[in-house]
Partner chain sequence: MKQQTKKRTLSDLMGDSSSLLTVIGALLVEIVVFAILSPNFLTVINFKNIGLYAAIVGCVSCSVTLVNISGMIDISVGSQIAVVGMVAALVSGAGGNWVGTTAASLAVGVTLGAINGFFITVLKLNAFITTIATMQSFRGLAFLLSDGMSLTISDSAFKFIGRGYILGIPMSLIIMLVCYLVFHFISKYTVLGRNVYMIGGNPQASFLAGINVNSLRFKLYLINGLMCGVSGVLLASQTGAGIPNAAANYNMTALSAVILGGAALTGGKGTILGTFLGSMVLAVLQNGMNMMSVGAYWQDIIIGAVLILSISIDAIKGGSLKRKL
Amino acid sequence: MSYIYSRQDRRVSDEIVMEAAGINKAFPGVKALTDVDISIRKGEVVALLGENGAGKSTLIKILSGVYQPDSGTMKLEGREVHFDVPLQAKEAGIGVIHQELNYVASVSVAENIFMGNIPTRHGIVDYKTMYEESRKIMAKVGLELDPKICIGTCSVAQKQLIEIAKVISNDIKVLIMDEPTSSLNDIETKNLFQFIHKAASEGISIFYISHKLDELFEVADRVVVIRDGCVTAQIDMKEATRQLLISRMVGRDLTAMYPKEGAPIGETILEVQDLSTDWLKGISFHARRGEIFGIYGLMGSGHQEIGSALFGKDIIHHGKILVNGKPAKIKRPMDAIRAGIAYVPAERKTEGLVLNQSVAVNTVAAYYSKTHPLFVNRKRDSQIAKKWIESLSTKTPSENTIVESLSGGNQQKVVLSKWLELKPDVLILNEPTRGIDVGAKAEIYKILDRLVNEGKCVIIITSEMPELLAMSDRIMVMFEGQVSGFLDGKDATQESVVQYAIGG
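Throw up the structure of that chain alone, the form predicted together with its partner chain, no partners.
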């Protein structure tokens, strides 16, 4: 892809490729969609914007045949269509890139591309054809990879491109992308946008779903905002502003997305000297009370591993960690907890919560580890849980509700309460707002601001540039397991951070 595609390359025609009218869908107890009308023209990129639970997922599941609408009609190129199963939508020319990529990590790239459709000759796998075709398919998205390698060794961005290649190899008319950039870094995101511009200029219509408002200004021609199952606005991107989009999305004006007031900076509370693990090489930094310390890096730079190293998840080869001036020997999470460190991991569902347990049980999990009493005290559990539900305004029917049924933002609040109950001096948050909708994000930011005002030290490890720039007092940038630079939060710009992130 030597030619740089941009939005100017697109000529959106007036021909409507797909339209859905009067779509209604209800689940037991919830009206998910109410009279939704949506259409897309040839070569157009339409962004679907809405908070988690607004109905975006339900809508794309209906468009792609996973769900069937209770009422309403869908037309593809003027003809009315009805999808009973996803395969029919696929055959009609609708491709979907799901947020969670579907692949079998232990087999080759080619076998993943041809999964369920392996070419054979006389009943035996035809590897030659499979590898050749795989190369051709990957070339469509500008990917040059050996199709024989195991897909597990590819980066997330490569896996995603492979998935996209697989989908568009079926000669599709409409491509639906569900939060495609949620696990990509800035450079990979730019590459993806290149692909989107190119695909759109070639006449593919794209539904683009994302929480990241900045991206929409770059890729979308039009935004459809969905709130509580209804379309609340259809805005031409040329006329859109952040404020307008946010207010349509949450139904109220969010005067500040990042409500940071800041706090007086106190003494140094965490000092890391020459820390080395399998992923980190000689990291040194310090963080102070009242400070939000931001850590940024591209995927694989080791920035994610700082949290797990400081919290005793990885083996520390050498280096020193001082909390409050006292050396802390951290071999397992319990040591870090005793030293006054708390850690909110990046993967809420796999690392942060026991999903089939209640809000209360999850809230007191770390409290029990630290105080290790012999017996449980359900009454006290409930009191602690209720206190944090109120303090963080967690939306949950009760403290006995199973956390699995809460939304992402509220689950994150439960993880936060688990740690805040221990009154830590240092709170490390890895991707604090991943997969959380805009309204809940602002609430999380507000909580972080409150914590530094209580004199705590907050460390955020993030891949989201706006969050990093808006929230951090100081920024540390990482490259290949080493610190490549420190920036003052006030002076930092996207350019200066990326400059360090790509190695100087």
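Return the form predicted alone of this protein as a structure block, the form predicted together with its partner chain having already been given.
FYI, this one's just the chain on its own, none of its partners or other molecules.
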């Protein structure tokens, strides 16, 4: 992108592109939306803000045809519309970038971008055109990637950018973006903001959903706050403050966003020596009891692959891993579990949970994998689940509730419960607060602080700079598969971290 776009390039029209009035939606036992009114003008960026479970996802699913409202009306460019299926919304010019990635892992990047609209020539797939157009589309979001490679080999951040590229390749009037930066680092996020400013300046209307409040001040013209299924405020960003947005969103003040008290640092519990995989090139580091060890890097740096390597998901070509001074031969996840290592993946819904099973079943899943008891003990499973629900303050009707129905923050607590039941010495979390609202983030941070005070070693692999700087005792930065540098948490700044991240 040769031209730097900003909010000043945008001229929001008075023309209302899309509006919804009196929207109501209920599910069995839950009133999801109550008399919601919302509108968006041509070239406007409207942020939707609210805690997990506030009703944001239900609203965007109604706007995009996934759900139908129980009552209320919708208009697009002044004409009343009703979407029975998402395809109708797509054909009307509404594009959606979902928080949960939507891709076919076994085919190429280009085929994912053009899924359902593969270019042909004389009845045969026109691969040359498909690859050329894929490169042009990905360039719009600052992504340089070979469109021929299998998308299953891409990182989470790359998949998210590909999903964005895929959606904007269509002729859209309204773009709905649900947590689009949840797996992006600072540089990738800036590239995305450039796209948003450019798209809005060209007349595309954007609904933007994010729990990262700083992003809203960067991209939004107006914020609509939703709490308990109701619109509680509509605020012009020129009048907004961080504290005002938080109080309107959660109904209370969060005085300690990063409640880190610190813990006594003990002996080295994890030591990695000259570790090499397909992604990593001879990395070495150590982490100690009572320490939160932060890992950061730009896309493709290898930082996301450290957790999966230590947990036995990637093949280790060379190097040693020592836990409590003893060599750990880790070739598969069960080896890591037995060595005292637990891993919370970035994609909790696809890698960390069985969504159609209960909180109890998910909580004891790792326990059963490790112990292999002859019989299932439902009474004990229920007791274990209740213990962790209480300990982590998980908001769920009961331990028998299907985990898919929980908010993102509470799902993350269930994943934590699963591993904490095994009493690991080392807990590795990849993007620990991805897609979680500010209230739930503060609760997760309290849990991590509590764990290090109990003598655990916590490793966080994160793309979120404020989280990295606020929670880490030490920071390791990666560049092109290698360790670029180490920083003490007290001395680290955003500038020093980025300097290492771009190669020193």
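Positions refer to the first chain, counted from 1. All values reported here derive from a predicted model rather than from experimental measurement. Rigid core here is just the name for the largest C-alpha set that superposes within 1.5 Å across the two forms.
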When you overlay the rigid core, is the Cα of T363 off by 2 Å or more between the two forms? no
State yes or no: after fitting on the rigid core, is the Cα displacement of A110 between the two forms at least 2 Å? yes
